[in-house]
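One chain is shown next in structure tokens, namely the form predicted alone.
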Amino acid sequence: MKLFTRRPGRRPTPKVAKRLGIVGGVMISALVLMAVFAPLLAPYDPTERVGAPFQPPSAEHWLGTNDVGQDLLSELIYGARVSLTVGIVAAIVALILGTTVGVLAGYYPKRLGKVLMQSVDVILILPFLPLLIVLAAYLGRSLLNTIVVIGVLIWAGPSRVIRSQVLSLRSREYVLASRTMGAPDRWAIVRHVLPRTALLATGTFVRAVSTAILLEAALSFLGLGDPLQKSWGSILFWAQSRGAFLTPAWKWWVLPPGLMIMIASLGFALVAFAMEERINPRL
């Protein structure tokens, strides 16, 4: 309990933030190792029928089976691959878009910057969840479409953060000196601006991964994800659509994937929080 103790109205100290970051890093590492070594850790093929339907947890099936007799522990382990892949790749897409728009809007704050930030404001004021559902339904149910939809919709937030940093950097002495010496803008951006926004961009990327994992789970649970891929969200979708909540099977069919989603999202959020404390100790 001492780890989470703080005075009302104050943020945790840097030492506490570091500890939280370590906890988050351990959680993420465990999930990544589970995804990488899924073929070795999973006791069965997640697509094969290996037991009786709705079999409760036992020594043979630690998390029981679903309605067709597939091992739920194997589905959970393999689901880490899809959920983490979607989260990381969608965050990369958002980072590329957000960094590009943020750097250009911050380095050229007048005409180009105004146009870009107006587009960012439009995206931010649109109702997020309905737009996410509409785009996912329009593009179709596939893993690639899920990644594209999530990445395209979460880049606006990181772009505003990066833009504010670039606005400060463009007036620094080394940037002004390079422009005075006749260096092209792309040189100043690549040489001076991007390296000094890398740490900030990394923090926004980690937070975007946390958001993307939650969004993938939400889309899959609503039936808008790839039905052929085993992810934590798709496990919840099949549990809901096949009546798991009407039987005792919800205890071993619904709770474990929900717990995995919570652990993954919380782990990335804690790491992002620790990185933000390091980037700007004045917080």
The other form holds:
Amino acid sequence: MKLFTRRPGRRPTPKVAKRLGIVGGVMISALVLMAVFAPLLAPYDPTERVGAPFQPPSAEHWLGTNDVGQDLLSELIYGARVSLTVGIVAAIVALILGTTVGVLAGYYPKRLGKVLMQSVDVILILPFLPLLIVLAAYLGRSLLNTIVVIGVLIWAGPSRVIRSQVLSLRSREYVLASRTMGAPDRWAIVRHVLPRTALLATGTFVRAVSTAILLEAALSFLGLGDPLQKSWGSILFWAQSRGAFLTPAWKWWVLPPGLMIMIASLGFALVAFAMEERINPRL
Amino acid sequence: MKKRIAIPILLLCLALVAAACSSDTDDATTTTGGDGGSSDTTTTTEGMTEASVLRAAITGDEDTINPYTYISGFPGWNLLMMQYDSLMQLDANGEPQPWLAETVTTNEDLTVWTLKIVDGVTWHDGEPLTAEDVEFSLEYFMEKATGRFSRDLSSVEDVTSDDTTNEVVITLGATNPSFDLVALADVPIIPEQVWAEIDTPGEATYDISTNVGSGPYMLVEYEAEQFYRFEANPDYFRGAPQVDELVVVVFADDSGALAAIRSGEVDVNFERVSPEQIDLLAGQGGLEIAQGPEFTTQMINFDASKAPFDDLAVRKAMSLAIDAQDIVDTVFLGAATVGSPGWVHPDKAVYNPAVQPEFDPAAANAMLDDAGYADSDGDGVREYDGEPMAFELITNSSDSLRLRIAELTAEMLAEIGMDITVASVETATWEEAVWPGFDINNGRNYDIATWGWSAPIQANTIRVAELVNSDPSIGFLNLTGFSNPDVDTLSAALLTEADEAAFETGIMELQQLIADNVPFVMLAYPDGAYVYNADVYSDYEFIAGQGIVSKLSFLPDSARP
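The form predicted in complex with the partner chain is what I want next, because the block you gave corresponds to the form predicted alone; please supply it.
After this comes the whole thing, all chains and molecules, with the earlier chain placed first.
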């Protein structure tokens, strides 16, 4: 008996999803390579003043220079490091928090689960961006704080997805069997539940990276990151505070970091989409 | 999940769209700008010297602009003084000159000031302005606190007036050589017939009918958050203004005001233009820049009361290692005057030209070597008392120019073996660290910090005593905990020096002493730059330290002091 049937045309076929996933993978790999080999790729040290301020693009400086004469192309290349690091580390923080809460809430759905899920609901209800801004402003400007702020704010969504998976897992025969045989909960969680949520968690993790990269850019753009860290968001912050948005400089100062942010977050989003297609058939 | 990704995306998209929209109009500027901007234009004598209507931009509402309602010190006070007169008026050099008082005489020790009021001046309502009005105004401000004007007059003990000779005599409690600058050229004179009926000005509600002054402009229309309309006073005692109607439009922010002047919606921007805009605006469709010295300061503070900054060698080495000229060129794009290590702005009459900024990192390194600050572990950072010379340089995040100053300073100090980390914090956090509770008796919680003082402290040169004297009752702005007996003695003596020649010699000497002992590192005095449309009106007067927003900008040349 079939519980459900696929209706063709209502969703992309797995093949399309796979292709999109490959495109996303290529985008991510390119950025990761750029971040890793930044010192080789970048023509200058991004913290060094190598030209006159506010230079338009030229042969020496392909994307011109910023307001103190640092090379914008080098900033852009090194920016991949900060943006990707923040994105990935913040997503790991979110993943650890989200998985822990999700598994506990799913495995003990009665009391602990209720309390946990209600707190998740509270976090989901809070106006997100204002909270992010307030937290970032309160904690002060540093890379670590940016990571922590983003990490602790984006775990709530993933934790719900994981909880629902665990809820269905805990009543499977092998889990019930191990419990009847007297195995401790810890063992059942580690042996049976976690391995079967790992794949789902990976999917939500990749999506969280995409979110975290965008949030880092948003925070840095608003001046709530560390403005002296070379990230794509901070390039935009300086472009904004030194008036590049009002001048022709937007073409080489605003557009490139904007595109990089788009590529990074799109790349992770595409991969996440392809993964979810395989992992989470109900989507 | 979806929703949350959407918000930051939306933010970025908005930013990009904003950039794209605004760019269409100005593609030509990259090549054409540049020539008019950097030249030291005060005001051109050619060009339009008359206009029927002039539209000016400000950012932020100023309420009804009477002495008890105007909001900002700049340009609120400046717009207030379009409608009112002070007893003295600053000339183009920023020196007070007789104005409503045609003569100002003082006794030997500068405690009794006798002012002869100009005869035949009338208020906007036609009533005559008399010496009694002047006495009334001063007493009114002393009794009914306004903040600024009450503070200006805090040294006044007694005011008397004589309506037959039209003279006012002001008696001060102590010698105050700068009373003309801080009080006579600052306090507006208000009409007794209007204000006598207002007992508690702080609580009263006003409309523009209260705005009866004697100045060249009368406020005739006001829409909150939208605009002010001033009409010229044809009977003004110094001569009728050259602009018949002044409309001041309120914008929400700088970019709005700049867009308006580019598109010709307004003819002058009363707010300062940031350095990177100067070259872009100049020469574009009749736009010109009035640029000149202003008296705000940018400096680096350190806590000189503790090691290693209590050692003169360290402070001196820091000042030698910081290239103020580079900061002026890079951060301010040349639109600033390099800071004098003796504090006083080079455009002030009492500036000591012998005190010059020095930049010599090699000498700085030698100085630190001699003083025993060696880099014993070879990590590129010197040590003091066994600790590495690694410090936090705090700066307020809201000021992006200062953030760049901090970045450059850290880079320069690395050259002399100091490891500086820039910490960008909220303005309140930064103030609390440098000046806890705005009272120096609370001490200091910082190592190195960016800092800057507003114009009034530089405008009145002897206020430098407040910055460098170690006695908290005199040096109540001594944020660096600096202490030097010679500086203490001289600065205290100069505060009450009534003899002009002796004061001048003393202040020259004090500048040298300050430069030698480095209570702080002076970086720059940023210029004021204002953009105006020369096709509409161009006869602005740039008052040194004050800018173009004053009644002088609109009076005929013959009426200017």
